[in-house]
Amino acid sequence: MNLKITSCLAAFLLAGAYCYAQSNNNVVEDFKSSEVNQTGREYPMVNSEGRVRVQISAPNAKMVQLDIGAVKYDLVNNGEGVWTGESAPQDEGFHYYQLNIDGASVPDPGSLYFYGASRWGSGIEVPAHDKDFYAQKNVPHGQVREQIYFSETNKNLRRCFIYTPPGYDNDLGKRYPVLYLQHGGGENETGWSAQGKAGLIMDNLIAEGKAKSFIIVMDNGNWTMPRPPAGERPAPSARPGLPSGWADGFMKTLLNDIIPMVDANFRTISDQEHRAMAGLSMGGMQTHAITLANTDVFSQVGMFSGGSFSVEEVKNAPGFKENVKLVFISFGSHELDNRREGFGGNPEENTKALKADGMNAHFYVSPKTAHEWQSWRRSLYQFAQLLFK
């Protein structure tokens, strides 16, 4: 009886893995370990054609899956609650993702934690081609400092992270221009210098002679939408779905206590001429509505993948275009494919009429490339080269 047992169990596990193998027979096995897990973990993987292939035990899960991509993977259980499996090749880069068990959306534990999608949850590096722009070398590297302050405007503390180049604490007469660099939506301060790794892309830059030395100060631009009184609608805005006035919160916090405390507590150059602002996706629609309106506070405008300024825009807001020396726009080829038409029009054309129209403007497509973090990596790589010169 025993023996038949152990025959059925041998049996049915190895069904088990010839099915996996059969399913499987077009994946290329060089799967490596992420170089974002956590220490010691040999899951989540990634192999040469981008798949993500991760692994759990689970022994009493009715099933498992990878969700990655907006796109769910189901893994397969070895028979002794072990699952695992992979997904389709993703796009080069930082990806978020979760697993979903028995219908609950959980972390990996495999793999370290980002914050995004409004939660902490798990990443993974699909390495990419131009990966040494953000590589970590031996080269002199600056700081990202935790700053905590209170926001008189918001009546609380707050935090932000900063980026002070290499050898600011070296020649204390020293003063820098500063970049204001704003997250996505559902993302947070963390965002730029965990995921977007914008700290060691200037380490790079600079020891290569490429941008100028500054200070990036990189804040939390969440925000809620406001309810309207009953029986009214909120108004609207030139940014479709968004209420008019949607970005004034974060407006009065940036102009009126983020602005004065970095100014306050680091060697800044505190004028219009050596103050920037950029963002990615959510973070460059307030950068659009931001610096529209204040013309006398930020000479040098990035939108990444956060639609782009038309020559009408540009025409009444008073001072842009004899202020702003900088306007840089971006967007990942994928986006592009998928939606010619951003916000107040074609991006591109936008851009190629604001250079028209006399104004230092420059547009960057990142090939091959989505709404995701390589994207906005590569952008901010091309936009630090043109800042402050």
Contents of the next structure:
Number of protein chains: 2
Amino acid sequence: MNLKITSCLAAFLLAGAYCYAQSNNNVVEDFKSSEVNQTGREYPMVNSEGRVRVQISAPNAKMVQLDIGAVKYDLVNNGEGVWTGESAPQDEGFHYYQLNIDGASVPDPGSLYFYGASRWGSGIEVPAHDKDFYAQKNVPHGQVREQIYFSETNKNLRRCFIYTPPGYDNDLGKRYPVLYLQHGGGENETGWSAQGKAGLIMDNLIAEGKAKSFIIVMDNGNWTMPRPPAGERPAPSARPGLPSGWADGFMKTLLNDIIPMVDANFRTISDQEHRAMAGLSMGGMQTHAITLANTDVFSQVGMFSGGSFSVEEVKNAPGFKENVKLVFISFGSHELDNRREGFGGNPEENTKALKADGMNAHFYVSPKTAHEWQSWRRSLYQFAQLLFK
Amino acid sequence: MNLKITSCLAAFLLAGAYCYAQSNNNVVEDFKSSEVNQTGREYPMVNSEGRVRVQISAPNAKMVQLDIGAVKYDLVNNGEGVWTGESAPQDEGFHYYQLNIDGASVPDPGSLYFYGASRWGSGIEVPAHDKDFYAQKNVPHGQVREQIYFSETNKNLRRCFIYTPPGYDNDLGKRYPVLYLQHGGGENETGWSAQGKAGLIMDNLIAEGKAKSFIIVMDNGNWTMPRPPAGERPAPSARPGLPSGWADGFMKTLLNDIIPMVDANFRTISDQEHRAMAGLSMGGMQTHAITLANTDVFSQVGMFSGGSFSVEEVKNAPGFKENVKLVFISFGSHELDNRREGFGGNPEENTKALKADGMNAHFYVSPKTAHEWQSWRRSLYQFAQLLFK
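Form predicted alone already given; the form predicted in complex with another copy of the chain follows:
Full complex below, order starting with the chain above.
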């Protein structure tokens, strides 16, 4: 294997095209159109190895590349201006990517677009062995509702998406628990429904009797704290022990605007026992800070690729141990391979220690995935089955 | 004026760059970022003349163009690979556009993306003098709900968006009329909410007491009729006199699946008197065919840039004159300039004749707009004020 790489490398140094052709010969030719292509588009495609193949007409371009997973792959011109090429195998699940045409980074006109990496751009779906749990099926479907509302805290109009479970509009006497579910950095309030498939995950779980019916609120957690005037210090944190910053800014809006708006307009059970918060990555870190500081507001907590709780933190957060009935910590396995001691200690050890200390604490690892949406889809799938039970 | 064009043309023939520079000198330098840019993006921009200016980094490109309104405008490289340029003045309102980089047609990474012209791609907003009627304001807001449902007619899962008016979730005893509102060719079920701003138009009208509260159902009207087996003729039309094709195919799904699904899951008043249909362009033509053939289903009809009803057609459609309480026909003024006699006769004369024949028929012309969304936003704004009164 090492020999092969070395000889390929040598060949590459001698003749740039060889290594590409070599690689091409090993590609399994069973490509199918991606499941998140625009209607009627053949490309991008994915094969059984998880390679992504793109194609674009750029008759006058000098160089076209596929940019995925932080690697740029050169495409090949067929001589008539149609450029084609593929990536190395990608992990199962959803990935952001883009094309690079003579130095311009642009979306692929064949794919649907998703908000992530701080831009609307291309996404691709590498079919996962467990994709059935978020497949669109002929089961009763809930709704994902776009709600515009005024924030008194920020004096502006904001938007969130709210999932209501199947049957919400039929049994008008029934009230529901609520999960506040946050996206990651560089993403927004559209992420959990679009690439996260939160609605489909819940519809399928409910149809199989594996999860309770609850409402999910997906808001925008991106936050820039106003800069203090020159020479002044930042405003103090809203709660002692909570760092001032994006968690603090979003916390005020969540507590003062979002939760009251949801409780006023949806048939919620509006108490701590029936209110949960979870988030991925940055949203997990926000969940961490906000739930530690508000043990009278949330009873169930999920952090997906966003750190963990140490016994020490829990000890210093009054009411947390007594009032919080569920702690769920998860990561993609590749994240743990890469930085087992990250996020303030070993998350698995932290979670075991909470459990040993008497809390209902769960640790989940998504197999063979990294800091990406397949880890978070699986995390929601696991977490939702534990919630409000 | 003619002289100026001629001299510019002559200059262009002598030296390609001159005409561009000439045009540039006349550009009013009051560009502002478009209202439908991605968060934090400066470009694309629009000035007070309605010119669209784009900018993109493409260090190795030979030619970059802005493609808008069926015209391609060359951008200029600043010498460091950043390309900038602008279009001629565009009409007020929303326009689809794209960039062309060395022959590749791609979305502009600065804009939000919309579905039209049979692709997800860039859109731009040229601020209109009357943009207040679809502005996002601090008024009570309805919801736009994504609903997945199974179609027995087509044996597949479909998606629609449903607008529920402000207060829908608060007064659970109230029932509402329903407008079925269709997009145009090359568009889909997202068009009326995103670029059409249907929800904001209704929220503002209801806040001002100018329109009744009603539900709006926005489904996907794109249709390809199954091909008959070789040697056989196409299946007969569902109703005598109605052409077989996309109107017919969508009609079956509308009548058999969509209306029953909406009546089962929303608090509708489920009778002909409280059910309307409207559409733009292809959606208007579908509305034409479907409402003529179903005078027991719809009582109020709107066609935006999608034809008109002749007295002869109405005479041949049993029950139409007696049962249909409102007919609304509209066009953009530039459409009428270009093809006054199109769409089966003169639509203004046709509508006047219906009115003279005793029907409640209205004709509206959107000033200084073409076959584009500003015409249709204004048409909905006018039509909604007449509905269910």
